[in-house]
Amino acid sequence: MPEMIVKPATLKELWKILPALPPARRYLAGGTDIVVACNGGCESSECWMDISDIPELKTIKETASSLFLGAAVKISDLERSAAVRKWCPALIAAIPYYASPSLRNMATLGGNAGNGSPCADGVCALVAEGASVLLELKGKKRRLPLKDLFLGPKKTALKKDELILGFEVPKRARLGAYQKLSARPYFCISKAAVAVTLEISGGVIKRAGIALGSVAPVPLYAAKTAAWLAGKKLSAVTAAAAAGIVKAEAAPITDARSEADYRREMCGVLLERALVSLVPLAGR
């Protein structure tokens, strides 16, 4: 554990006394990833920066144009807003995937993101619903959308201290819908995740956006699939073609949990099954 945790009650208050912690400190959120991490023995920040009840962290706001989701937010909380239902479907329907009940009750979307995971089931969602990012280093404040946050496994664009403040998803009518596999339906990494969104006019696809976890180095967003769907009428016909343009797209490695061609044929599977699990709604 480390040497020290502080608590800031407020973001100024955060600002204000970071120059007098220790040089080697770490954001702790929900704890999820990092207190595993420090049990691994992976973990040696000196410092803990405990975020996880700065009230400006753990709002969800409605604006004219978007949804902004506190980077503190529970993600128990995000499923039981009545808004995050309205807004994000591909979101919603990843949430019965991440982790555990009880792991949903501590977890949060910021630490999801700040985490760096190519495997983040959350991220993978956000970056199918074509989120940004909103970012705070001592006051000054920057947006990127989300996918250009992750540079790496573990590696993100965040600078020292750099702060998640939360994600802005823009408010359009959609569909959503995720996908993963894994050694059991529920609780565990995934060997391959696919979430899809689609708007949709007469039964024909305007926008779609689709993101893979697992089978790159970061949470991928599948931007040649995606444009190559924006025109077509939405069918199973369309949802097998789809599917095989987006192995193309999947850079996965063979590690401990799968192989690397296993993993881009179930990237054309899962994507073929989230499409035409949409085609019913198509319609409506």
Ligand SMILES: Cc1cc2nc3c(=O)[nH]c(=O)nc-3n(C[C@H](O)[C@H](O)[C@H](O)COP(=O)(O)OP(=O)(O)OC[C@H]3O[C@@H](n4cnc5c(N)ncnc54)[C@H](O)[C@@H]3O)c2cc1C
Second form
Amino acid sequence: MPEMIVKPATLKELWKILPALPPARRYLAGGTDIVVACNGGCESSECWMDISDIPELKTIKETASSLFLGAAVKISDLERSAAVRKWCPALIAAIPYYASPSLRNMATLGGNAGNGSPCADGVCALVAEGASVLLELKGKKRRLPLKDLFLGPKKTALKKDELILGFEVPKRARLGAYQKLSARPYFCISKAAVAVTLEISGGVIKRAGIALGSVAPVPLYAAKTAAWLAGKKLSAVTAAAAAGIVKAEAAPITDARSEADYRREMCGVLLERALVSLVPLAGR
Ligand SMILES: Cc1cc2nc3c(=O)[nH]c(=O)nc-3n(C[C@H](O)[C@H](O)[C@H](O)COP(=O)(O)OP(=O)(O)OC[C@H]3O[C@@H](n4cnc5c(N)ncnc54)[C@H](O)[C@@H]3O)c2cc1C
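So that was the form predicted alone. Now I'd like the form predicted together with this ligand, please.
Now the complete complex, all chains and molecules, led by this one.
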């Protein structure tokens, strides 16, 4: 464990105390990744900055056009939020597959993104939702499309000490689905995962968002497949054709959890299942 854990009460206090802290420092939110890494000998910072009670990071806020999800909101609180249920259908579909109920009481989306894993279920869903990530460093804010935050396994575009404030999801009526393949149906890291959002009018897809987990070095936005779906009627035939296209977008590796060819094949299967699950909802 680090020698020092500090717990600023506000963002203002965080930026004020930061220069006096030991240089090897990291943020601590729910601790479900960083504590495991520490116990495994992969994390040896001198100082953790506990951001779990900073009010600005714990809000879910609606504006006319978007929904803000604070980086330190617990996954279980997101699941209970009526606004998240309304505007984030892929995220809501992903939550049952996200760790376990007890871990969801601790884990946050900020930690899911900050950890930089290609397997992150919350990130994968938010990328399909078309989310942006809001960042702050010593009072200076910037915004990125969430899909651009990830540079490789455990590598993000975050600068030293840059804090994820939260995620902004556009408020557009859409359907969403999440399909995850893992060794067990629940409480397991994915071999492959697919998140889908669809904006539909008169049975025709107006806009699609597709993200793939565990099949590339980063949570991957499947841009070609999403563009191909726009303008198509949502049907089992469209779903089968999209499955063929998405396989070419995945860039999986073979590792302890699965083989590359199987992962690629299953991307297509999972996308087809996700799209077919939305067919009965398209006319409502
Ligand atoms: C048994 C087990 C099962 C799991 N199952 C799943 C699963 O099914 N799906 C899944 O996606 N994940 C799973 N995880 C991983 C983990 O629970 C999630 O990634 C979780 O969302 C991490 O959030 P946290 O708040 O606990 O992050 P922490 O552990 O507190 O932080 C993780 C990393 O992000 C950084 N960080 C945290 N918050 C911020 C911020 N606001 N700004 C910048 N950097 C920040 C930290 O410095 C650290 O590097 C599992 C973990 C365990 C132990």
